[in-house]
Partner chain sequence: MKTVVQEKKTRPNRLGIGGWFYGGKYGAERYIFVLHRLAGLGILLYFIIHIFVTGQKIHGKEAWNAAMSSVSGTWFHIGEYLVFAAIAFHGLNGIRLILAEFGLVLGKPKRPIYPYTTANMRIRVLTWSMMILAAILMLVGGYDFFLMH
Amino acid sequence: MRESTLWFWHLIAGIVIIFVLGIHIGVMHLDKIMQAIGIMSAGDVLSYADVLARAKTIAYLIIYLLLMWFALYHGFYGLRSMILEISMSKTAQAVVNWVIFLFGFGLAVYGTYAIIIGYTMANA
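Single chain coordinates (the form predicted in complex with the partner chain):
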C-alpha cells in the first residue's frame, strides 16, 4: 500500500481515538469527577458486575471495537515509522513491516475475540 494512504489512516485513526478514548478515559479514570458532576452513577467501575454491565450494551461493544482497532493501527504505524527512520536494507525493512503487521494483527484478533466473547457472556 502507498505510504501516503497508510499515513492518511494514521491521522484518521488519531481523530477517532481522540473521541472514543475521551469517552473511555472519562468513564474509567475520571469516574469520581463524573460522579461528582452527576454524569455517572456512583459505584466501582472495576467491579466484575460493572464490567459485565458495560459489556452487555451494544454501544460499548462498538466503542471497544473501534477504540481497539484504531488504537492498534495508530500505535503500530507510529512504532513502525520510528523504526524505519534508521537506515537499513530493503530486506530488513520488509522484516520490520511483517513483524509489526503480524504482531498488531494478532493482538487485534485476540482483542476482538475477547470483546465479542465478553458481549455474548454478558448477554447469556
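Remember, it's a predicted structure, so these values are computed and weren't measured experimentally. Rigid core (definition): largest C-alpha set, two forms, superposition within 1.5 Å. Residue numbers count along the first chain shown, from 1. Compared with the form predicted on its own:
- Core-superposed comparison between these two forms: the C-alpha position of Leu79 differs by less than 2 Å.
- Positional change of Leu65 between these two forms stays under 2 Å at the C-alpha, relative to the superposed core.
- Comparing the forms between these two forms on their rigid core, the Cα displacement of Val96 stays under 2 Å.
So the form predicted in complex with the partner chain is up there; where is the form predicted on its own?
Just this one chain is shown here; partners and other molecules are left out.
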C-alpha cells in the first residue's frame, strides 16, 4: 500500500479518535454539561448497575470498537513511522512492518473479542 494512503488513514483515524473520545468523555465525565444541553447521562460511571446498563447498549459496543480499532491503527502507524525514520536496510524495514502489523492485528482481534464477549455477557 502506498505511504500516502497509509498517512491519509492515519489522519482519518485521528479525526475519528477525537470525535469518539469526545463522545466518551462528554457522556462519562461531563454529565452535568451534557444534561444541560439535552444529551443523555451515563449515570454513576463507577456503579456496577450503570456499567452493566451501558454495556448492554449497541451504541457503546460500536463506540468502544471504533475507538479501539482507530486508536490501534493510529498508534501503531505512528510507532512504525518513528522506527522507520532510523536508517535501516530494506529487509529490516520489512521486518518492522510485519512485526508491527502482526502485533497490532493481534491486539485488534483480541480487543474485538473482549468487547463482544462483554456485550454478550451483559445481555445474557
